[in-house]
Structure formats: structure tokens, C-alpha cells
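Have a look below at one chain only, the form predicted on its own, in C-alpha cells format.
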Amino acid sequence: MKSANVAPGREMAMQDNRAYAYYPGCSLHATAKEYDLSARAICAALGVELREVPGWNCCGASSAHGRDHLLSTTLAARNLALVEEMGLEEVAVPCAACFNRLAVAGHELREDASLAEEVRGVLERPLQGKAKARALLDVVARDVGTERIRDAVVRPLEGLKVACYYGCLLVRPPRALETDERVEDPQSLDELVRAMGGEPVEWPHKTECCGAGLSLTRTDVVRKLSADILKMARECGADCIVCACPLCMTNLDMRQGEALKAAGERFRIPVLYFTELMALAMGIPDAERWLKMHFVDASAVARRETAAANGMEAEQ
């Protein structure tokens, strides 16, 4: 497997390749295309094979889980059954909300035999309960590992101060998600930033909720929660925020203008997916083009890295 997006001369050794089923979810085929493109590009460059689940359906993260437990579990279970039919054991999920739904449903199906039987009856297809959902962030940070990522960096993020924002859905509930992240102080994203030469800032809002589930029904609440996160990132000296969720990106990037109403001050803080920041550091050719899809101009981060790589002062 060879990707046209791999920087010349930087393709990784492929002897450690590992294949994962890949569940993009609705957002990555629509409003978060840059997340999908950058995720596929960095994984190809790192020798991680992603096989998109054929015929996948919505996981129900936006509303189904709050209205009908059987429906929401069955929506997620069908995707896990499709992964089993692919002959794979793990599915890599970029979106934190989708990951949470697939992981929680998988855990409930393994723990509750009567629920699993009921879901099989609705699905009318085999479901063994063996497929496991993994956050793409976890796959990259733990399976690929920081040493391999460090070796792939051609444009180190020297001096770049990054607020690593995990949100709430990557880490809660920990028992169901079967994650070894510290719930109140997760570290995988921080470790990635360090491996790329950047500086993760210490800040208390790593796992604060941005109100993603209320984006359409309580925008007043979302504006307040998002403004609090943006304000804290700025006060802690961050040059940018990095996240791993399309819903978080929408609230923190698209709603910065609205946050002005809640906080009484203007924000212009670039927000990037962690895969986009990795693509910049790894010198993947399309990385700067993806940043143009954002509401808040994130190209300053790219210009800064280009100037640093060339030993120049970044333009303002």
C-alpha cells in the first residue's frame, strides 16, 4: 500500500503493518471531510491499513441513545456485526461520539446476554460480540507509538503551545470504554504533541464538555460551555487547540463568533484535528489545504511551521 500523500522519502517501514476496520461515521463523510482525509493520510504514512466498513450505518450518537435504548444499541451493533463479517477484531473510530456509542454498545452486549439476544433478533444476522471499538487517537498513540511518530516528523512543532482537548466522550464512562486513559487527566494526545516537538500546555479544561449533544436544541448552553473552554485555552497560553471529535470541532471552531455573546470578548483561536497537526508535522503535501476548510483561519499554524523549518520568522 502506498499513498500519494506521503512526504517524499518519509514512507515508514511497512513490516509492522496492521489492519483495522475503519468506521468514519456521518460527520467524516460530510462536515468533517478534512478529518477523514487527514486520518487516512497519516495512517497510510505510518503503515496503518484502514478498511472502511462496507454498508455502515449511523451509530445514533446525536439523538437515538437518548430516546430508545434498544434502537441505539442495535444501530451500533449492526456496525460491529459488519466488522466481524470483515474478519477483523478491531474497528478504528475517529469521531469521539461514534467511538463512545460503539464501545458502550459492545460492552453492554458482552455484559447482558438477554440484551444481546434481543438485538440479534432485530438485526437478523450473526453477532458474536467479539469486535471491539478503538478510538483512532488510541490506535495512533498506543499501537503506532510515539517513537515511530517521532521518526516520521520532518517539520517539528518547536515552540508551538497546544491545548490538547479530549472532551468528555473519549474517556467516559471508563469501564465501558475499556480505556487506560486517566479520566480527569488523559495523556495520549499530550504525548503525541511532544513526539512532534510541540509543547502541550497545562490547563484544566481537557475533558470539559463543549455541549455537543445540545448543539441544535440549547445553543445558549453550548455558547457558554464553548466560550469557557476557549477562554481557558487562551489564558493558559495556547497557540491553538487540538481535538479528536467533529462535534467538538464544530462548537469550538464554528461557534467562536457566537461565543463572543457569551463571554463578551472575541476569540480567534485556531482549532485543528490531531490528524491535521500530525500531517503538518509529517510534511504530508495536502495538509495546508485541509486547514482552509475551517471557520477560524488555522493557516497561521502552518505558516509558523514552514517558517520554523526554513529558519525564518513567521509572518503575522
Second form
Amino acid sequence: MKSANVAPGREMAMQDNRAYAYYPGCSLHATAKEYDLSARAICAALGVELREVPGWNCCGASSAHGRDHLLSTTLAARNLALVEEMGLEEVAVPCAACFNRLAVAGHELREDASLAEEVRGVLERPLQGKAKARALLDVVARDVGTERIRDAVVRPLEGLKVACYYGCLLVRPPRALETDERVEDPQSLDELVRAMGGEPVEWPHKTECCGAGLSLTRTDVVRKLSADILKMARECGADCIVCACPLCMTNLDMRQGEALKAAGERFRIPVLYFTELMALAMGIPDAERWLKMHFVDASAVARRETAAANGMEAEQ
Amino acid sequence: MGDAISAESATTSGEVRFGGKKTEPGFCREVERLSGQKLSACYQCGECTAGCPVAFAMDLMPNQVTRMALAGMADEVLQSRSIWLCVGCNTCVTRCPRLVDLPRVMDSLRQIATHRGVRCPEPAIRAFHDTFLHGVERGGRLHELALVAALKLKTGRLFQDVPAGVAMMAKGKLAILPETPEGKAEVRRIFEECKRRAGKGDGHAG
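So that was the form predicted on its own. Now I'd like the form predicted together with the partner chain, please.
Next comes the full complex, and the chain you just saw is listed first.
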């Protein structure tokens, strides 16, 4: 990323940037490619250094924990051990499911000495348990902070009503995730949208479940849960939904047509990764190209067409 | 279903009947050891069931699973859809006033059901997890396209999501070839070592 967006005087602030290890997870190298590309782009533009964990493995979500607790903890722990070997303390994780697995495993390893010992035995790697998993959203909203994001915005999201969708795994369970989000009413994404000039809508489905990993097997369940979320976002006046998880994206975007059809609805609502929305606001040139990878047309968000603006045009 | 739950106690050894059905002494202890959760901590407030997004599709409600496992009603619990339908969204554990980690309990029940060879009422879900883990064991990372293809062969649902798959391919969102991370062999060894330890019966209870 060129640093053309950096306003004079911001170089000073950028010097205190920390480097983070970066754990993309399996989806970001395939079905969630646009999340990976936009995450890297906005971080580069904000001066956040992401170093991909060399030789990372699948964190085991959403299957290993149902097979064997030791296996699921060790799969996550290997990645945390690799982060330690990089000499870094924190790993930024864009996927909510991967973040949850790495954070919960890290928490358990710190809390349970005998489990940690056993995991070390299986892993055959030194593991101090110091590396901490952080949701990329948290890193951006809290470490970079809304002030610096406000400075980086060149095309504010004026009038855009956004349903901030956190889903399950970004916030629950709070004790193990060691985050300071309000679990039933998280705020970081709302703050981010506000900092970019957008308007987060008040809605009750911020942390409702989309059905996650049942997408391929009990698609009927996923259709119902996703339709509930989509309908509520629409009812609360949102122009788009913003999420931070490839599974949520699949269920809300790819399955949107079938979910709303089953629910007897005809509308469509664009779904974006928060990093894509940031890229649009920050004027990153590739932002509109990434939106073409979605199933529901999101170009209206790129053009800043909002329901309110359209309504006004219709009145004229 | 609610009729099966009565005030009878299953804390004594020997034959205890619940709703006329035989219970399994020691089942509760097995679940508690595997999950690290204390089932008797649950006082049946029903908060887990009230908040569960998939309860509408379940045959046993989440609070019933806890109570029936506590009572030793192994067959009913292990044959239920509910233990496979739990998506692990953690709504229940977040709201539980007794801090029972019910998703961990559900995980443990799946493990026991699989270990005992109980017929799974949700074969597609089981096939998904088996295929997922097989893929990670072999490749170190999940190859989504291979997962979908293998799952289709296993479940016979060959045509589900084909248009979506084709569209994903066209959008460049499906990687054709699996990645080969340098830690592949190490991941395979981790799987083998965990299987060896689980076979010895000293799986961690934590």
C-alpha cells in the first residue's frame, strides 16, 4: 500500500506501531480471500505491521473440540508456539472462529498447568503460553484507535446506516476470550463505523448466531437463523451489514438468496467485512474490486447510495 | 420429553430407573471427567434453552441434556440429535448463572457417542466433522474445496450448492489445490499422538 493517504503529522504517531503476528486461517486463503486482501491493505495503510505466522496450521475449528479436547488445544497451541518463536506477543486473527479457538486455548493453557504440561508433551515444542490471540477487529478498533482511523478516512460513510454484526465467537465466552467487549452489546465495530462517519443502527441481533458450521449439513437451520438476522437488519433500517467472520459472510451473503426465499422475503441487503468497509472509506483503490467477490451486490455501498438518499430522490 | 425428568435421584449405585428407564451408574462421572464440568451445579433455570439458537431443531432441550446426563440416562442423551446440533455459539455458557460450559458437555457427549459406536441421528453433521479432521490431519490446513467434495460423496448430496460452488470458483474464491504448509508432518504426528493417548484412556479432563 502506498502511504499517500497519510496526512502530514501522522508519521509521528505511526512510529509507535507494534508489529503483530498474523494468523489468516484456512478460509482467508480461499473463500474469504477478500477479507485477507482488505485486512492486509487497511493495516498497511494504517501502519500496522502484520507478519504471517510461518508454517501455521488449521486451528481445528469447528470440529476438533468435538473429537478430542487435547487435540483441539494442541492444534491451537502449535500456532501460539510459532508466534512465540517469532518473538512476538500478540497474534492478530481476522476470522472469529480461529480467534475463538486460539484465544480459548491460550486461556486454558495459562489457567491449567497440567493441561499445559500435557500439550507441551504432545507438541514437542517449547511453549511458554505468553502469546495472546487478538481479534483483528479489536486490534484495529482499540490499538490503532478511532482517532487515527478518523484521520485516515478520505471518503466518509455519510448517511450510511450499518448493522454491526459481531456474531458469536468474537465475544463469547467473555471469561475465556479475555476481551473487554460488552458481551450482550459489544461496541468496537459500532465505534469503528462512527469514526468513519457512518451510522451504526440500534438492533437486537448483534450477537445472534447465523448457524455457523451447520451451513453444509443442516442448511435448513442456517437458512432460518440467517433470515432472522437479515430481516432484523432490514427492519432496523440498515443499508448494509458488516461482519468479521468468514462463516457469517458465507451464511449471510452466499446463502442470502435461499434464506430470504424460504422466509418469503424479496429484498437483498449487502454484507461486507469490516475491513472492506474501511477500505472504501479510506479510499483504497482495490476496495470496489473485492466487493465483486460477494454474492449480494454491494456496489451501492461503494457508491454511497443509502436508503435515505434513495428515498429523497424518489420524493423529488 | 419433560415427563422423563422427575425428582428421583440417581446418586446411588445399583439400578436406578428414571421415567421407567434404566440408568447407567457412572455415566455422569464419565461426562464430568471428559468435559471438566460439574453437571450437578445446574439448577435447571432453563436459561441455556431460552437462548439457544438451534433449540427449535433439537429433540432434547439443552437443560434436559444436562439433567438427563446427570441422571445417567446415557442411551437417551447419546442417541439425541441435540448433541450434534449444538453449534458451539456459547450463548448458554455466557448466560449460565452456574457457569456450566454446556458446549463442552455437548462435545464430550459426542466423543462418548462416537467411541461407543452409537448410531448418529445426524449423519451429515458427523460426516462433516470426520471429513474436516481427516483433511487437517493429512494436510495440516483445511482445503475447503476438498472438504465439500468429500462431504458430497459421503452424504450423497451431490448437487447441493453446485451453482454456489461454480460461482465461487468463478469469483476466484475456491482454491483448486491444497496448500502444503511446512508443518504438515508435525500436525500429522500431533493427531497420531493424541489418538495414542486417547486410546490409553488418559485423555485430559481439564
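This structure is a prediction, so every number in the text was calculated from the model and none was measured. Positions refer to the first chain, counted from 1. If you superpose the two forms and keep the largest set of C-alpha atoms that fall within 1.5 Å, you have the rigid core.
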query: Rigid core superposed: residue 26 CA moves 2 Å or more between the two forms; finding: no
query: CA of residue 254, rigid core aligned, shift of 2 Å or more between the two forms; finding: no
